[in-house]
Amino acid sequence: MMKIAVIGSGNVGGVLARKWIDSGHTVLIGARFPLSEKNMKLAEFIGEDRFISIEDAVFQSEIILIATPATSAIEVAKSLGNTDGKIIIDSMNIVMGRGPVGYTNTTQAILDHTNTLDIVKCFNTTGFNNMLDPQYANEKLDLFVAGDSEKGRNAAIQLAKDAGFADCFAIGGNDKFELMEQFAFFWINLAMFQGQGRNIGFKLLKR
């Protein structure tokens, strides 16, 4: 079982730690006011005891989930404190400009602000409402994890899994950090701006 921080409690963070607190994990949730009214919603659900400093947090587990707003990206990053021998996951995308200055996606903007190379970019590719539910009819729904870090790859696939996804699949190295926010924008296209709604999602079939 792994030790995870959540950075980061609004709808993703907060179905994807009670998708893991399910599957046996330890996950704390890293928050600048840790007991806040916003937080407390889900404290109803894992418990306050869980909601602690972003640092403290960061400092007692080994993988570290991002899934604040995108323009908070680098002042998230610098907030976590010392981050060698840690796995950070990005969930975050750069929606119609709105993300860190300089950057075309958010996970190259932690890896200039963080001190650890273990960076990958999963959870970004879907809704928060097939986090909690991924299953369509009789399949489940499929991710896809991009970085160069296998450790942080092999770790984001097995939490994908653990979190009801069917598989979650490595597309490439940090080069493929873009494209995976693309995808995303993909998705977020065919969901609000085409009409089809939230309850879509995508499963890679092979013959």
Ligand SMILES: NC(=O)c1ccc[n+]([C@@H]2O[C@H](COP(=O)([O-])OP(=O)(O)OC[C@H]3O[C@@H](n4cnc5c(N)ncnc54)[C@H](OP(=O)(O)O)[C@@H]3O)[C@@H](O)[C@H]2O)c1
Second form
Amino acid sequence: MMKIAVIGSGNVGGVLARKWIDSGHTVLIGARFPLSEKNMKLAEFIGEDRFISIEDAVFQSEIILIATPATSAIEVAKSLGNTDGKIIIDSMNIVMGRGPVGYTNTTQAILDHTNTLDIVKCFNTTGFNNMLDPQYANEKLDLFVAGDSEKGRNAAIQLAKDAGFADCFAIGGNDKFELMEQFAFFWINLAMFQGQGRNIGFKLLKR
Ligand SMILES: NC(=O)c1ccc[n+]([C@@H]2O[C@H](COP(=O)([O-])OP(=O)(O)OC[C@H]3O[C@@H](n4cnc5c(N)ncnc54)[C@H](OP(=O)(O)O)[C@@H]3O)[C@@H](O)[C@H]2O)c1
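Write the structure block of the form predicted in complex with the ligand for the protein whose form predicted on its own appears above.
Shown next: the complete complex, the earlier chain at its head.
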């Protein structure tokens, strides 16, 4: 079982925290305002004791999920404290140009502002509604992960399965962070701008 710090407990972080607790992981929520009204709503499902400061949550964990707005990527990365030897999973997307200044993806920004190299991008290519329920008729959706870190990729793949996805496919190294964001925008475009709605998702077919 893994010790996970969830930084950003909104749509994505809140759902994944609940999923990972249900699958037996130790989950802490690292928050700027641990006892905010929004966090107390989530606490009704997962308990108040998990809500602590960002630095404490990171210190006590081996895996860190970042699920804050992309505009906060650098500020959040700097607020983590010592991340040496820890895995960071980045679920953020720069949408409509709103992201860390000078970057075309959030994961590279985190890599440049933390002291671990084990950083991967995952859980960004589908809506939080699909994280809550990845089941479509008799099939489950797939996820994707990018990053040079093998231990980071393996952790993300396991956590994707633990969240209920069928599989999680590695699409390459750090040079594919941007492709992951473009793929996320492909989903956003279909769901929001082309009118398909949020109940759509990707699955890799093979033969
Ligand atoms: N929504 C989706 O379907 C979806 C799907 C895939 C990926 N994503 C990506 O995932 C990320 C999160 O999306 P979301 O919809 O979950 O957002 P959200 O519901 O708005 O939640 C954002 C969370 O980040 C926290 N936060 C904001 N600024 C922070 C900072 N400077 N330091 C620490 N925490 C901070 C907020 O807490 P407080 O403000 O209360 O501190 C809140 O808990 C985004 O980058 C988004 O692009 C979203």
